[in-house]
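In the block that follows, a single chain appears as structure tokens, in the form predicted alone.
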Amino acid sequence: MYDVFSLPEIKFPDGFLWGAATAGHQIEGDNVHSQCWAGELAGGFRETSGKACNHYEMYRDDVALIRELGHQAYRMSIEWCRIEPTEGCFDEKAMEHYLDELRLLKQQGTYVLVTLHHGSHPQWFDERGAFQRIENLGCFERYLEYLAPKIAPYVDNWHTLNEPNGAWPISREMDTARTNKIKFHARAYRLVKSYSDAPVSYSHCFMQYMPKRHYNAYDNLITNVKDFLQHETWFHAIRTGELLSLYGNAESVPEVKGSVDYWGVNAYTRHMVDARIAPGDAPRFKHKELKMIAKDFYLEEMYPEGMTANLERLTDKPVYITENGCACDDDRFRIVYIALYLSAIREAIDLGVDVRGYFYWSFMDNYEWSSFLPRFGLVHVDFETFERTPKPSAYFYRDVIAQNGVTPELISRYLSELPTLSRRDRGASPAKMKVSE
């Protein structure tokens, strides 16, 4: 744990953009034409998404709540599986639904970042092989040609794909998918730019890999391989147009070069690497485990210095933090997490990184792909009644936005002591936490 009360005042540059992020499949509910829905029904997950947060029906209330909580920006995804549930057949009613949501956001002055693919796509696209087959690029193009000109008047910022660089195992199949996704992204970038002057990027999953044994040659070797596959292949491709692979010759794709206007960064924590454990993934140090929810969860660690270290690699273009957040049952941990990671981002700015905005993940508790247990939200959701209740962290973040930074006084307004995982505090009720409205 870190002493959050020792943080000095943190101020961000004028014009810094503040908001929160969500993903359609995780909040909308009844996304029945997606490959995720089919996988949930067939995969024996602990929980299925069902109605999720029922956002598809309650989006007007949620848009209003975004404004009430002081957010300047909102990142959302549009579900391809709703717009084109059957190959080649577009649903005009679904299209109008998203246009109405976008209009409402713009009418209240919210800066809108739209993600075109966030983890889910039509089941028919999946049955065709999805990103595993480059021949499917035409399907994505057809969809974007339909969608992009319609939503362009309401979009301030675009993401083509969310975390296409994902933390994949080393295999020929995954290498092919990764290379194809770089090409999908580049084609989508060029297509969107033909309809919009707004900036375009993708969301880079920026896990920091660290060797279990810091001076061990084998641990460092596997760490570097993992970093190369997940991070450097993408950065190199976009900076040079050259696609590198473990399983084939380098390929020059000029369309890829320069296909981001900024770096979009999703950053949470680090992954430990042990060359003696296949496939190299190691448990984190015992003293760094933070069991903040009632299950083992790979993001349960606070390691803000990893954020600074990662951002130092991105000095060639502006940067937006498009996801960063904490899953916890005791909301006080979320306040600590936000303050620490904002401090780390400020450190990166001082080191010369042009960070221009921050989107907290997530605006509301949601379906975390296989379970409702990890609660990342600033807003509590009752998954039976769908009632929304802002947590103390939501008001803390509102005040951070209002003063464009964090002060010791603000932290003390919301925290009287550091949270602990001792039995007496485990699962503390959000309703009993300190809050100032």
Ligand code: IFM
Given for the second form:
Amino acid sequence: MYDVFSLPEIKFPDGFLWGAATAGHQIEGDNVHSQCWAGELAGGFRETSGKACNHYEMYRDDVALIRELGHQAYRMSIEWCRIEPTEGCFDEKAMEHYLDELRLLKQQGTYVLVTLHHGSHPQWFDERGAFQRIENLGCFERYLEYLAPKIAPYVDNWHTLNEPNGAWPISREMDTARTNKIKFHARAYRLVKSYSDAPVSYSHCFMQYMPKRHYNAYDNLITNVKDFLQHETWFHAIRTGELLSLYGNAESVPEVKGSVDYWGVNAYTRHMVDARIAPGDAPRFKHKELKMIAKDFYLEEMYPEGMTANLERLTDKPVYITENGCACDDDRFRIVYIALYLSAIREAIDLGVDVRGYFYWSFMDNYEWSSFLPRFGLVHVDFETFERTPKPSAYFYRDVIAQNGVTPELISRYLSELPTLSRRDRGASPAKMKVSE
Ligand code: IFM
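The form predicted together with the ligand, contrasted with the form predicted alone above:
And the full complex, kicking off with our chain again.
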């Protein structure tokens, strides 16, 4: 655990943008035309998304809460499967729903970042092979031609795809999907640019890979391969237009070159690589295993140093941190996490990285793709009643925004001591905490 009380004052550049992020499938509920919905029902999931946070019905309240909590910006996604539930048929009511949400956000002065594809898409698109088949690019284009001009007046910033580089491609099929996604991204970038002057990028899943044994050649080799395939091939493609593949010849795609106006970074933790374990995914060091949620589901590790190191690779364009956050039952961890990662981001700025904004993941507790257990939210959601209750970290973050930084005084106001997770605490229900307003 880090001594967050010894952090010096951290100030951010004037105009730094502060907000939080969400994604449609994870909060809206009843997303029945999505491939995720079908996949969930097919089994293998701990829980299905069901009503999620019921945001589709409660969006007016949520938009108001974003403002009440002092956020300047909001990152949201639009569900393609609601707008085009069957191929080629567009649902005007769903379109009007999103336009209303966007209008409300703009009316209250919120800076809006819209992600066009965040993990879920129509079931029919999935049945056609989704990103696996480059022929499907036309489907995405047709959808964006419908959507982009309508929402452009309300969008301050765009993301084409969320974490398209997410998994490192260990098979030929995954490698094909990876290069196709770069092409989908680039086409979407060009299309959006024809309707909007706002900046456009994608959200790069920036997992930091590290060898478990720094002296071991194989651990280092696999670490470098993973990093190369998941990160460097994307950066290289966008910087040069050259798409590298593990299985085929490199391809030059001019449309890809320069297809981001800034780097969108989603970064949470690091990943240890051990060549003795296939496919290299090593367990964390025991002393770093913070089981911050009650059930045996997730092991988060605070590794803010990874954020600084990642950002140092992105000095050629501005950067927005479009996701960073932690899943924990004891909200005090979130305060520690935010303070430490902001310190790491400030360090990157001092090293010459042009970081312009920060979006905490997530605005509220939500559906974490197969379960409601990991609670990433600044706002607690009761998944029975859908009541929203801001956590202490939401007020901490509100004050960070107001001060454009973190001070030792602010940390002490919200934390009286460092949270611990002794063996005894594991599995215990989270301590009741006073909400400070
Ligand atoms: O919930 C996800 C999000 O959809 C994509 N980035 C990581 C988050 C936390 O796992």
